[in-house]
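A lone chain, given as structure tokens: the form predicted on its own.
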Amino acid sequence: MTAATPRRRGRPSRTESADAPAARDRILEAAREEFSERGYDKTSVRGIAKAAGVDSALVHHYFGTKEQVFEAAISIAVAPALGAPKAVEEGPLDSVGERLTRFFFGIWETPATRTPLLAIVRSAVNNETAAAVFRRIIAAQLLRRIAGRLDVPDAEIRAELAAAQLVGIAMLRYIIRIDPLASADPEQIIARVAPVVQAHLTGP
């Protein structure tokens, strides 16, 4: 019997090529779970491959480095949050703070979207590589888009200040979990925070 010819490292077999979309989806799902459970530093490409049931070379073939796997995984995870510019655009500017704040906490209060966001923020806080990826996505896809919808001077720094206000509260409420903020009713938080966000975005 002739031995099978080994395929070159990093290249998918014909079967894997035909199953590429499913394989990529499994890798991304495994990556999100690994980064969520272990954080960026303790997650490895080998661990992601094992969780996805594929060879680690296939992970490298589809995504490249661990940083690139992380970026691909979190791009999907933060997709709901990237709808924030639409919340800014739809409606008058004098109520944009309330719309954006309600949109933001709506995402964090939903377990399905909160869990991957927690993993992303924790990784970004603890690892500079993860933080750089996070900044790149947030800056390019979220903050600049929000700023582009504000017809006011210094739109970019206004958008960043509003984001800092909201992310800081999310850190205290969902990650550090400081009471009474952690257990407060979301509507109470929105009522108090929305005017501050409004002032950042459209105030003098």
Second form
Number of protein chains: 2
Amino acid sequence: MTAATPRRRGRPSRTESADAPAARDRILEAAREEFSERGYDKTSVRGIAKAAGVDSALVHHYFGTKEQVFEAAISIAVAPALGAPKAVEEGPLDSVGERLTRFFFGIWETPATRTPLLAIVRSAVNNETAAAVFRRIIAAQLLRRIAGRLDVPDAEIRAELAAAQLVGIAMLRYIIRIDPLASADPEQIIARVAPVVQAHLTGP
Amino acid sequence: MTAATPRRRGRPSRTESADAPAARDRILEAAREEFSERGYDKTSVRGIAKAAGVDSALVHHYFGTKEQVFEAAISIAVAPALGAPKAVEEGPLDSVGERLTRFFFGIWETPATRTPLLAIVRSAVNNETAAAVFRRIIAAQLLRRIAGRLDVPDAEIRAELAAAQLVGIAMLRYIIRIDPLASADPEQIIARVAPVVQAHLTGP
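Starting from the form predicted on its own above, please write out the structure of the form predicted together with another copy of the chain.
Once more the chain from above appears, this time first in line as the rest of the complex follows.
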């Protein structure tokens, strides 16, 4: 399984990409668009290379397999989402529910961050490789850091149930678009959901 | 749009299918399996007909378009899930959260009902036609009936946020399978989630 091979070589970060070659950035940009539009299954390294105007070999050279390109493209796309633990870490624990909920709506209400998030969810639901990437990024990097802030034995389950409330809202509001939830004012939803997230994380 | 054409003719119910021709049942069974395995996009009326051992024309005769076959197959598959409003209607309102949560785990923990539910979610996330079917069945038949039981002005949003909590758990536990949520004892989750569902439906 390629999932077990090291991927750090090709994984970009904001500081890295600043001095990385232009071709590498073009590949990542093309990958993000291809995965968003077609989903994981229908996207090919060849298609990404073509969209970026480079040879497939260069894509392999920078990133390795299709899974590794996907993970690299997604890591950048969810970089704003990975700021969520900060929203938990900074500020008092008794208002963490509202900060996390507002953060969630911030990234989903903004088209630039919503598009790659849609691609991730769509890919992860239908493809086990994409699901594994989702688990590594969301679970390992995001949820575990949030859980680390909570000083309770079942912190990880609590963080996951809070995440489930928010993921379910993403599903019904942004993906399947069930009304009235899909067209409700975010503030109306936040008022109801922030206390639920808070209770999951710090309640009895 | 085919979504606007009447579909009642082909929509099966438990009483109808009892006296319907065997071919009709075979088509529905084949459709359920094809949609579950391949998802909406990759399933064709031809493939369903072949799996059922009938001519494509017969599939069209009984059900109409691919969307209508999908809706008919799904309606049967989610028939157990449509029992949920009963779980709300029967029994006191102050324990509706626990009844609904237990009902949800009942259908997701049973492989026979989990498989078609997975097919519905996977199809609805990636295909607008399947999403429209999901909206008609889940939103119109299930959520609105639950909301009808609640005597508050924002009953529909409340029912949808309760559903979002459960849908998010389905995503993280059964579809993307993030641990520890994926392997936790259902009773441990129910103990945390039932009060949340209750609060969404009848809380302040």
